[in-house]
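As a starting point, one isolated chain is supplied in structure tokens, in the form predicted on its own.
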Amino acid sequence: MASQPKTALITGAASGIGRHYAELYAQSNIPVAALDINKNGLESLAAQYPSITAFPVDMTDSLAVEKAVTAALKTLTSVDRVINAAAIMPCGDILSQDTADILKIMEINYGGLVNLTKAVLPSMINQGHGQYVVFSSMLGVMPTLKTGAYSASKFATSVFVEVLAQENIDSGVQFACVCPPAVNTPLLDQVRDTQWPKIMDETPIITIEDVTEAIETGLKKGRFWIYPGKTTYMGSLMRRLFPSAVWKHIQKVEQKA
């Protein structure tokens, strides 16, 4: 890694990118507070690495998140880096998805970030340093069909973190918003189990290592927006400059037999 933190707090730590980061830090004996609703996944992770402390928590419960972060701060003393990777990704046409499922996506992906921010960021600002890394998505930049609920949660995430960074620009805390394309993690199984957008077949699925490498490079260079993958940044430009053309192509792809 280009820059190793002294301590880390990670959400979504039981699987995927969150777990990968927790394992990377633990292998370097960096103390990690691992948060996730998946208690069994956290316990298996903590059992492998003595430097990882598990904090099972529902990220949608603001009081529970505050309690978990308070306990984590006692364990770590301070938080040097936050990795917010907790998310769900069921997909489908907006009118075909249950209202409760749509709201749950927003509650976890965006609401969980809000709860985490309120619980942990003040302590990082008070100490005058740290790195606050939040996962949005390329779908939070360039939405497609069947991802309306998920994309909305990630658009909200992107805006929230962008404003948060500007409001605390002189705090000493470095903010980063990571917008990867599809990554080879268990999160994609939720898409496969619901409705897979055909347009996602046009972009190669990248590895977790691709993502972590982009993050470390981005943090070292002081970037706020981090776009893992070879075509991701170009896709963000296309969305910004030629939105009608992008949608026309998406419609054409989705209508193919």
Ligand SMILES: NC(=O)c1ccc[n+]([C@@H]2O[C@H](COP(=O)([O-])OP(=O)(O)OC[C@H]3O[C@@H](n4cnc5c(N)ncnc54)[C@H](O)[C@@H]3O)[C@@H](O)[C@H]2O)c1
The other form holds:
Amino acid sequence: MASQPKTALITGAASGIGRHYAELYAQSNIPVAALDINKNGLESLAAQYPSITAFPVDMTDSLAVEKAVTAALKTLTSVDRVINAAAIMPCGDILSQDTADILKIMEINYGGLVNLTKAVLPSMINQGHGQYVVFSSMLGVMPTLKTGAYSASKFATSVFVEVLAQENIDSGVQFACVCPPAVNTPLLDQVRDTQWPKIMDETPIITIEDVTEAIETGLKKGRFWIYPGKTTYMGSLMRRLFPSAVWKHIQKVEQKA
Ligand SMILES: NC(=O)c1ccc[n+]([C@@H]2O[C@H](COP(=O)([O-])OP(=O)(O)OC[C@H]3O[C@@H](n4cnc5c(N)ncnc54)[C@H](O)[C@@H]3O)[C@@H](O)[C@H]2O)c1
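Please give the other form, namely the form predicted together with the named molecule, since only the form predicted on its own has been shown so far.
Entire complex below, previous chain first.
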């Protein structure tokens, strides 16, 4: 790994990318505060690695997040790297998704980040260093059909962390917004169980290692936007420069039998 933090606080640590990062750090004896709503998943992780402490918490509950972060700060003394990975991804046409489900996606994916930021970032700014790594998505820079609710939560995430980085540009904290395409994790089961957008078949599903490598390289090079995957950056450029052409293509792909 390119850069090793002294301590890490990871949300979404019970599964997928968050869990992988927690395990990587634990293997180097880096103390990790692992936050997730999945208590059993966290406990199985912490049972395997003594340097991981589990903090079961629902990221949508601002008071509970504040308490968990306060307890994590006591355990870690200070937080050197944050990885905000907690999210959900049920998909579907906006009109076919329940209003409550659409709002829940926003509450977890975006609201969770807001709660975490309020709870932990001031301590990192006070200490004058650290890395604040936030997971958006390719869908947080390029929307498509059937992912409107998820995309909206990830666009909100991208803008939130972009402004946060600019507002704290001289704080000594490094910010990064990670925008992966589809990654081989349990999150994709939520897409399969709801509505899988056909456009997602156009690019290969990448591995968790592809994501962590891109993050480490991006952080080392001081990049704010990190696009894991070979064609992700190009896709984001196409969307910015030729949005109508991109939508035309998406409509064509989605209409294919
Ligand atoms: N896997 C992909 O294809 C993909 C692509 C682009 C971006 N991302 C982003 O990467 C990040 C990590 O995703 P992943 O693929 O590892 O997903 P994952 O489903 O494997 O892990 C997400 C974790 O978040 C936790 N979580 C869900 N709701 C929570 C809540 N209310 N409070 C606390 N924890 C909660 C889950 O329990 C789970 O452990 C997410 O932000 C996701 O949006 C993933």
